[in-house]
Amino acid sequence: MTGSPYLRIRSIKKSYKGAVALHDIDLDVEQGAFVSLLGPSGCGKSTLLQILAGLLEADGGDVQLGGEDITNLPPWRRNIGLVFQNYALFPHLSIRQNVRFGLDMLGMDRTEAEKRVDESLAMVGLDPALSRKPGELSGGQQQRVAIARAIAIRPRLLLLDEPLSNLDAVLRHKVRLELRELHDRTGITTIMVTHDQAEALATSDRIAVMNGGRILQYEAPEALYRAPATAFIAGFVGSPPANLVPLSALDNNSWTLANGQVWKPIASLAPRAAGVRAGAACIMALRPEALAVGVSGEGGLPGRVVAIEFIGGDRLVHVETGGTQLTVRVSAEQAMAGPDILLFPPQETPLLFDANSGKRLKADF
C-alpha cells in the first residue's frame, strides 16, 4: 500500500460488562476497497461496524476516515452509509420517501434530492417510478431500496451488517454478484460483515478474518485461502472449509492419527518433508477438493465411508479415518467404491500447524 490508508483503525478496544469484545483492533482499509469482516457468530465484527458508524463507543483507540478523525463524532456527520441486516426501512413510508429520508435530514433542496433517489434507485436496478411500501416488495427489494437510501447520500464509506442473510439461498447468491458490481460502479469504500465464507470470498478485495475480538489474518481472498495463518482460519475458510486432522510424528517418515493409527504416507507429506521433528503434535489441513479417493495405492490414508451428499455437480463423501471425520468433493459421476477406501492427499507439503498455538508451522508451502 502506498501513501496513508484511507480508513485507519488503531487499537480500537471495547467491552461489555467485563466481557471484551475487541482486543486492539488495528486495520488499513485502501479509498475504493471492498473488505469484508469474516467471523463466527459473537466475534466482533458487528461490534467493530457499529463503532465506525458511530452507533457505539470505544473503549480505547482511533479511527480516521480520508484523513479526519471521526472517533468522537456523532453518526449523522460522519458521512457514512449503512444497511442493516434487517434492512430497517420506515414500513408507512414509501419506496422513494424510503431513499429520500437521509437526504431530507440533511436539508437537500427538494428537486436536487429527488434527482438523487432517481439515481439511487436505478443504479440498483429498482424502478424510479416505484411508489408501493416496503412490506409490498420481496425481501431482494427491500434489500435493495436500504442500499439506494444508504448511496443516496453519497457516503464516503458504506457498511454492510450481514446484508444478505434474510434472503433465500438462490436470491443470495444473485444478490451478492449485484453488490460486487454496484461497488465496481460507484467505487464507495465498503465494509461488510459477514459469516458467510462464499460471500466474503466472492465479493472482498480483502477479507479480515475475525475470532474472539481479534483480526487473525488481513489478506486478499485467494492467499487467505491457499496460505491460511491458523488452523481456525483454515478450518473456517471454503466450501467446504478444510478438514483438520490432528496427528503428531511419530519419526521421520510416519504419523500417528488421533485414535493410534499410524500412517506412512508419499514421502513429500512426511514428517521430515515438512521439517517437523518426531513427537511433535500437529494439525494437517486437507482441502475437501484436493482429496483423491482410491481403493489401492502407496500411502493412502484408510478410512470408511459413513455417509454421502449428492450436491449437483459434485458429491460431499463423509469418511471416517484415523479417529476424524473427513469431508472429500468428488465429481458425481465418480463411482465410489466402498465402504472401505484410502484417501491420497495432493503430493505437494502439506498445510500443518501447531497443536496448542494453531499457528502455521511453515509459511512456504
Contents of the next structure:
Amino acid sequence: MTGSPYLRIRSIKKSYKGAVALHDIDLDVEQGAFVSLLGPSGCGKSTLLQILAGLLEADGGDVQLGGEDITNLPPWRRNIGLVFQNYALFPHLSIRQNVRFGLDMLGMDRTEAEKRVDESLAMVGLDPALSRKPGELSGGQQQRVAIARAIAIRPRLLLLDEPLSNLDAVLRHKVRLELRELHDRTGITTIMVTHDQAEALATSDRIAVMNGGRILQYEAPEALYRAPATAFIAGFVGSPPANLVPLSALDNNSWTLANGQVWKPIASLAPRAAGVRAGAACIMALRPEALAVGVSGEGGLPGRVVAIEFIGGDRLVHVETGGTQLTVRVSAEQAMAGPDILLFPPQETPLLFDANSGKRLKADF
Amino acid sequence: MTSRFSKGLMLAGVIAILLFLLAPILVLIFSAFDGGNVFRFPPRSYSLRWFEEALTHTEYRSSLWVSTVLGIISTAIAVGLSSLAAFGLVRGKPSYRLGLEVLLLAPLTLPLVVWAIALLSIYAQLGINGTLPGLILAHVTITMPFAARIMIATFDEIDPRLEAAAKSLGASPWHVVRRITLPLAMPGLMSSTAIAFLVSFNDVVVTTLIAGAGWITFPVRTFSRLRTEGIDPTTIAIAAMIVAFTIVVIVLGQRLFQLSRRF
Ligand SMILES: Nc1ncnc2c1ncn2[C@@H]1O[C@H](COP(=O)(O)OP(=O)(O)OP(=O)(O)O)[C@@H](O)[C@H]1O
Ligand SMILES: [Mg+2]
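Having seen the form predicted on its own, please provide the structure of the form predicted in complex with its partner chain.
Starting with the chain above, the whole complex follows.
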C-alpha cells in the first residue's frame, strides 16, 4: 500500500472518569470501503464512532480524513453523516424537512434542495411524497428516513451505529442487503457498528473486531473466519461460533482434556505439529460445521450426545466431550448413531490458541 | 348496554367535576352584570354599570397596570434565567445537579409569609424595599421555582441525540438551539411562562410586604378594599373581564398553535 489511506485513525484514547473505553485505537479505511466495527456490548464501538463524528473529544490521538486532519474540527464542519441506533429523527419536522435539514444548513437553494430530498428518499426506497411526521412511521421506515437524511448531504464518511438493531429479524436481513447495495451505488465510505457477527460478515469489506476498548483484528470477513487471531474472535465469529476446547499438551502426540481424559488426534492436530511443548495450556477452536461425526476411526474425539436441535435444513447436535460441551452442525438427513460418538476435526492446521494470552499459536514448520 | 350505561355515568361524572370547577367562575360572571350596589347572587337586575365603573376607576386601572407590568417583567426574567439554569443542569450534568435543583425549589418549602419576611429584611439592608426593582426581584424569586421545575422537566424530555444529529448535519450550536432545542422546548416554555405570570399576578403576601404603599397590585388593592369595604362589585366586573381575556387568549393560542402545526 502506498500513500496514506482515506480515513486514518491513530492512537485514539478515551476514558470516562478513569474507566478506559478506548486504548490506543489505530484504524485505516480505504476510500469507498464498507467497514464494520464488531464487538460485544460496552467494548467502545459507539465511543469510537462519536469521536469520528466529532461529538465526543478523544483524550489523545488524531484522525485524518481525505488527507485533512479533522481531530479538532467541530462536528458541524466535518460533513460526516451519522445514523443513530434510535434514528434520532426530529419529531417536530416532517419527513421531508428532516431530510432537508442538512441541506438547509449548507444554505442550498430551495429547488435544488427539494430535488436532492427526492433523490435521497428514492435511494432508500421511500415515497418522496411522504408528508407525515416521523412519529407516524414504522421502525423500518424511520430507519430509512434517518439514512436518507445522512446521505442527503453527500457526506465524506457515513457512520451507522447499530442501524439494524431495532428491526425484527426478517427486516434486519433484508435491510442489511439494502445497506450494502446503497453503499455500492453511492460509493460513500461507510463504517457500521454492530454486535451481530452475521451482519458484519454479510455486509463488510473488512471487519474490525473490538473487545475491551481494543481492536483485536482487522480483516476481510473470510480471513477473519478462516484465521481468527485470538480465541475470543474464534468464539465470536460464525453461526454458531466455534467451540472453544481447553486442553493441555500431554506429550508430543496427545492432549489432556478438561476432565483429564487423554485424546490422541491425527498427526496434524497433535501438540508437536503446533510446536507446543508438554504441559502448555491451550485452547483449540473447532468449527461446528467442520466437525465430522462417526462411530469409529483414528484420532476421533469421543463424546456423548446430550441434545439435538432442529434448525431447518441442519441440526445442531450438542455433545459432551472431555468435560466441555460442543456444538456440531450436521445436515438434517444425516443419521445420528447412539449417544456415544466420535468427532473428527478437519485435517488442516488446527486453530490453536495460547490459553493465557488467547493469541493464535502458529506452527513454525 | 352496560358499556352505554358506564359511558353515561362517566359523562355525568365529567359534567359534575366541570361544574364544581367552573361554578365559581360562572357565579362571578353573572354577578358582574348585576345592577345592585353590593355583591349578590343570583343577580336580580341587569346592568353594565360595574363595568363602566371598573373602566373609569383610576385606582383599579393603575393597579391592573402595575400587576401586568410586574408580571410581564418578572416572568420574562424568571423564565429566561430558569431556562438557562435548567439547560445547564440537564445538559451539563454537573455533580451538584440534585443539590441545585433542591435549592431552586426551596421557596416552595416555606410558607410565603416567612419567605416574605426574610426578603423584607434583606431588601431593607439593600435599600430596595418599596422600589420597583425590589418588587421585581421578589417576584422573580417566588416564580423561579415553578418556571425552573417546568423547564428542567422540559429539557429532560428532549433527547440530546437530536441535538447531536443536528450538529452532524452541519448545524452550528446557534442553529441547533434555534431549529431543534427551542421548537421542542416551546410547549414547556409556554406553560412555564403562563404559570410564572399567574403566580406573580396572584401574589398578595410577598407583594404586600415588599411593595409598601408605592406599588399596589390588583390583588393587593382588591384584598385591602375587601377588608375595609366588603366585596366591591367593581372587582367582580374586573375579574369577569380577566376571565374573558384569558378565554380569548386560549382560543387564539389554540387556533394559532394548530395552524402552526399544519405548516
Ligand atoms: N457517558 C459515559 N459515561 C461513562 N461511561 C461511559 C459513557 N459512555 C460510555 N461509557 C462506557 O464506555 C464503554 C464503552 O461504551 P460504548 O457505548 O462505546 O460501547 P458500545 O460498544 O457502543 O456498546 P453497545 O453495543 O452496548 O452500544 C462502556 O463500558 C460504557 O459503560
Ligand atoms: Mg453502542
